[in-house]
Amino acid sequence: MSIRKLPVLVMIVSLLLVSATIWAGGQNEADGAQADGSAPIKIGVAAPITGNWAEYGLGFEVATAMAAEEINAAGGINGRSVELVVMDSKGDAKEATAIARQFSDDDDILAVVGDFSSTCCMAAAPIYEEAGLVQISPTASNPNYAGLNEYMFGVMGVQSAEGPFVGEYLLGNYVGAERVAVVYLNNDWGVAAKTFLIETAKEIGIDVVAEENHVDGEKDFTALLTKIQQSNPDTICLVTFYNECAIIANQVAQMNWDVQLTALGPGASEQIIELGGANVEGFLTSTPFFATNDGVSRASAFKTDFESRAGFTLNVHSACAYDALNMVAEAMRNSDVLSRESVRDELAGMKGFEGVTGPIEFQPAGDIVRKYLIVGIEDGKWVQMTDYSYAE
């Protein structure tokens, strides 16, 4: 699918989802998940449905659609359905925090699944901690994020353990790279990600020889490209997003460079490859998550599933919103007065709980600790290159 049907396919998903929304529990009713009349519990959902990651807000939009429907139709959530109500974040925090406010001050509304980014999250942190209102973003991994205020969740894993895992195994290990030039994105989450890989690899002895941000939606890197090729790097460290890093390896392809290309932050992103076709080949990222067709985990069938409906091959940033949903889910389940509160007290205090990506248990902060694996693309495919015992 090429960047320039996403839109399309948003329109038309987003479409659905939101017919499927609004009538949220109507055949359920039927089955019983609101027999005794209760009204819908309604969970915000928060995500860049449009713009530069529109990718992952689609993914978004789907895995917690998906979430939504199962728990329906096993009977909802003590004999309630549940509603979502998705609003586009754009990617921007004005807007991340405009969504804040307007779920805060629905108070039908008990949880909010989102938003993408680490910089969307911590712009909205304070409104929603006014309200006591839980935002569980899927995929912020800015260490400070979760530990803001006591409704800040994460499910994604923090940059203090992936950069040092990108740092030490990825470049380290695996590439062996001597001369690594870093390229970021300059926001929240890039900042802090660069920081902590930056450091592993100089710890290491990889020497680091050029350090240089680009704001999010940057098209042109030819002449921060031109610069850092004079450091002469044996490796480039993307950490960004699948925009960027397909931009970036057509234009290294253009320069005649033969230089590693690495990424932390992308995962296993379908734009990747129709971006940047053949330049991208051998392209490698970590990811806490990644599924295969096995035809016998719930991971594979979750993944099969997933791609029928959203047309474009799963990626862990999905993943995660689908466990964070079930995982408030839970939380609402647990409680034995249902209230904004509860959910809080609910999922900071959660055990046991097994997602799609894997077991999730928050830390005293409120984020996890994950552990991490290598992908890469092979003829035009992403590749399982490593399992988790390769950092251990």
Given for the second form:
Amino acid sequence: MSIRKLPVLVMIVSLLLVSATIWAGGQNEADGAQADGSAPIKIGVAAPITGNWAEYGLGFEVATAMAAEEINAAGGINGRSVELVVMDSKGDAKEATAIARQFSDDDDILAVVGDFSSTCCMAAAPIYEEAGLVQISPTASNPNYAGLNEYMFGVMGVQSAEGPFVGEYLLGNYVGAERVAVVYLNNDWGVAAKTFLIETAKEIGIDVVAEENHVDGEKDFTALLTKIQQSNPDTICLVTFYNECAIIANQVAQMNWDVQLTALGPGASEQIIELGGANVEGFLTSTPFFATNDGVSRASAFKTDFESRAGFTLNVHSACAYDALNMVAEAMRNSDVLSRESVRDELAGMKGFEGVTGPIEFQPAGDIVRKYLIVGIEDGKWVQMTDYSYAE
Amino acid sequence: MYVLQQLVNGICQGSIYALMAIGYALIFGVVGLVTFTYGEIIMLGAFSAFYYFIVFGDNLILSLLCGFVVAGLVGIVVHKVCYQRFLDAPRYISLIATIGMSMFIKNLAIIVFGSTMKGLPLFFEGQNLVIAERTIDGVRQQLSLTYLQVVVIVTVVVLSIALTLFLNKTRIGMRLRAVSQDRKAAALVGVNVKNTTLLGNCIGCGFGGIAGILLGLYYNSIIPTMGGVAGLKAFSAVVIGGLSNIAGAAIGGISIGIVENLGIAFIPNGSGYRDVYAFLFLIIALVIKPEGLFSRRTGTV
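Condition change, the form predicted alone to the form predicted in complex with the partner chain:
Next comes the full complex, this chain leading.
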């Protein structure tokens, strides 16, 4: 090493030393605060904030932040404030497991809200189990997910309920479909959802004439659509999310094909209207939750607040994320001695929780059964459909 | 009829791959290196059109030009950062630099453009060119091209011809080819290798930008992460075609498109395996002819 570089080296070393000291000092401070029980309670949030499902992930981020702010404004949990640690899983199972490890290793984190897709949640499940950490997913609805281990919870409602609803009420009663082509996303959620859907559809006498899958991120559906057109369906049922729904609607329009489009999964997503425009008029989908601006209900106030912060329309997934965080807070309030274990026990035994999406009470496996609604796009807006037998 | 329709779908998709592959082959030729930033160049081209449409309105031809210029300029930056400084260094350094550049551009794009999918305006909505039509057992079958497919194919063909003429009939084109064939010999006969490489990289990236716009228009959706698979497909097409062979790259791209669509058409519930067909085809092609199906010379890798 030349003599000229020496001062630089000395500077770097001393900088490192200084920062290490500061860091160590900070650590001690945190430990001290922890001991007297006034430090914030940390809750992890894992969501696909970037990537193909970003609308949902951003919704998670905004909704959980809103819930945390409300909790803190109301005095926190037994005097301690809530702090969220948000991580971006990009909708990738590999990222989700890496995040699970980070959350598990951080002893301050007492529960995790997330992830979005069943695939990510299921990949992370064994890691959370090992750490004894609760993962409460706002959206995972694969029927196998919540039963994986006792630390897994889901508030969206399982596919063993939504699939049959779409089959019987949306396709059967409302549309009156006779020949249905099913296009589904090839992941844990998609396969489970379409299996239940097709089972019910066949039971009530609907002819499922074609069944095709696609992978996440697919853009070109021309070959797939040309293929299912051969079997002459009167209705297409898409078991997938908003991006694909909009792209398929556009490509169906390009083909000049007059066919009813229905979906299970995207919910009343604003992105569909933005990407599909006139091509998604008449598009129908099921959803467990649909907020209207009636100005009185709790859901309406939540919707207004959410939309002013997020800049896009409230979807069911975000509402579920809001409820999930509130449930975790409720479980923490009920704990005598707050620990990861107590959060789990209190969640599993919680009775009478009333969320913006309705009452939530876990079944023994850790999931719930919901009622569903049919919503559709009319004049570029989501509206709730009521003229079918199940409607209240 | 059904087979023909799927063939048409395949050719149309394949022609976008072909355009990407042509640009890639040009870059590979003059720079002599595999690049990993190409996918991101494609993405930037698509986004430049997105903003062009917002600011200046829906003019298809000018937006393509805009994509070409933007992607070309980014190509210059990539060249300055990733290649120029490392011309005499071991080759893997440039390679790693392009990987880093790719991640940088992609993540910067997520921050600047936002991570959600965006739609480009719809051109020629619902307008088809019906070539033949028949009804069998109540099922309507037709062989048709959407206007958008026609525009895509015509654009690709015109650009390919223009590039071929440019490379063979102009002095600059000849310099490009000379550098592509042998850098040292080209330098010895008085070609400015540095500037020629820069120009080739620039034009190649410009083609990538146009391909990105066509991709975005065809699927009516663009997203900052769209470059990954697109870049890989372009690379595969180039490898099948014999690396720096322009015509080979085009044929490689079109054949990948056809293979993918026919795979989807004939394998039951096989729509999810698009990439399996494409890359299986690549492997088979390499096993049969490792130097590329249309390569005239060997040993450039």
